[in-house]
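In structure tokens, one chain follows: the form predicted on its own.
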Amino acid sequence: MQFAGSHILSVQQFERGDVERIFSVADRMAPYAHRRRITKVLDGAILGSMFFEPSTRTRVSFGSAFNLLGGEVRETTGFENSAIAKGESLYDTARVLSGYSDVIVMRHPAEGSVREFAAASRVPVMNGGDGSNEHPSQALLDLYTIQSEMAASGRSIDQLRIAMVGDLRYGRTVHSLCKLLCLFSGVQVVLVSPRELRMPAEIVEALCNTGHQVLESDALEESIAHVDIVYSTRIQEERFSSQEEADLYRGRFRLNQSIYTHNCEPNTVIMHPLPRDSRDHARELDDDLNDNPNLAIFRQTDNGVLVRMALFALILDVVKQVDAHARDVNWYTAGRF
């Protein structure tokens, strides 16, 4: 694809060949990501945040990102504190905002929302997730982080076998990455859940047509025994008629260190794309898995970083000009990474 310029909405935008672009720059992030170098490049720009659901990694992670580039961000946080609790429609505030903006990335809790407001916009936006569709940036760090804890091994994603686990019908994030994984080759997906919570039908059917062997199961213990990865996701309580259908189904796939150690290969990779749910009825990760090792979580919002530092030199196509703007750091960064 032409990334100048380029809203980015859906994984289905991109071929192979552009997510290797986009972890190829995210590669060259490093060092301004992990504050040993700064650069200014996006002096200047402003990147407008609006952000109609509640977030935390991922705005704080976008506006990092955009900062860590030289640039300023503008947020907007919740409906209550924007002019559409006064009525004004997605066309209206589209045409205003990206008046004073540079770039935006947008979530909001209606499926085909950001399309909608990308439609009307004068600068290119990002899509921060929409309802239960899509969240292309998590989407991509996260198989930025498969491709980085496959390389520890010697592997790549092509055939992988990764088990995603818990609310797959409404967790946009293993919808994207379902979508990421049919560019490549020989991949084995498990995908457990409870029977009213499963990967929609069209997503199992992409993942088949694109010849990957796909099962779908409720059974745990079985289905993470011969895996690469383990993906865990929530209970997305927010798309739920009310909290207690969310309840029937809240801590049904907890994963600890003793299902762990029993079940999983030693090398095993844990992830998720957070918030985990750390009530005392739910813990899909619990708390005794923070010092194992391949626990990747952590890992995964740090790459977030990368990719969507990478994500804006492409877009604003300064890609060439990153290092040219760039100086050492003077404050004390040992240690951080």
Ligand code: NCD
Second form
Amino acid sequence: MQFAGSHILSVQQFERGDVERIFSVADRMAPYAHRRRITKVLDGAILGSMFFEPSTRTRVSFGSAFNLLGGEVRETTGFENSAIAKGESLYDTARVLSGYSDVIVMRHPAEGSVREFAAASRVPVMNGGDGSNEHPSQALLDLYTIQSEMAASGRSIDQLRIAMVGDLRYGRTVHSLCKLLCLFSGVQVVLVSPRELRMPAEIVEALCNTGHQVLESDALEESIAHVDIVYSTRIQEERFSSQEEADLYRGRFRLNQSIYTHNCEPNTVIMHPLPRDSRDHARELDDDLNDNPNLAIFRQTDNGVLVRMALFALILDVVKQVDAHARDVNWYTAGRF
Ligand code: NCD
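Give me the form predicted together with N-carbamoyl-L-aspartate now, not the form predicted on its own.
Complete assembly follows, chain above in first position.
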């Protein structure tokens, strides 16, 4: 695809070569993301950041990524702080905000809303999550993490064995990740969820139609026995009609150190898009895994900055200029990454 000036709305716009291009640019962002070098390549550029659903890492890492490239961030959070609360349409908001920004990232609770917003925008728009539909930048950072975790044992994304666990019906991160995996070959996917929260049929079909092996299950322990990655997810309580309904599913699949030791292969990597629900009745990933070296959840969050920097650099077409606008940092930085 042509990145310069494009919206990033769905992972379905990518071919395998596009994903590889994003990852190779992400690799080149490491000195800046790891605060050894500073670049001012986006000096004067403005990111419009609009998050109409709760967010910590997606919002802050998109903003940090833009700052690390030298740009500035203007932020709106919550409908109550926006003219949408006064009845303004997505069309009008997009026309207005795109006059104030060079690129926009948006999260919204309605499926398809970011695409509608992008159609009216005069600048590129990135989907930071639209309802339970898609979360393209998260899927890219997850796959980038999978690639780097697999590389440690001489493997690649092809022939990956992965179990996705939890709320596969409403979890937009696993929807986007499955669609991205369709671009690779020979992947085995075990989908572990309560019957009511199964992966949408069209995504399962897409995996099968691209030659991958899919197994659906509602039993955690046997499903995680022969996989390279366990990708756990939170019950998406905000998509249920009541907390009581969400309570039916919370805590159903809990991974802790003892279950890991008894069931997983020694190198199985544990992932989660975060936030993990650490309340007693949930705990899909127990705190007692925190010292497990195969827990990759904070490597995922660190990688999110690299991948989002890469997306900005590609969309604003500055990849070749990044290093020309750089210098070493002034401060002491050893040992953080
Ligand atoms: C995810 C999301 O918002 O879809 N969080 C994130 O962006 N890392 C997952 C979740 O909220 O459960």
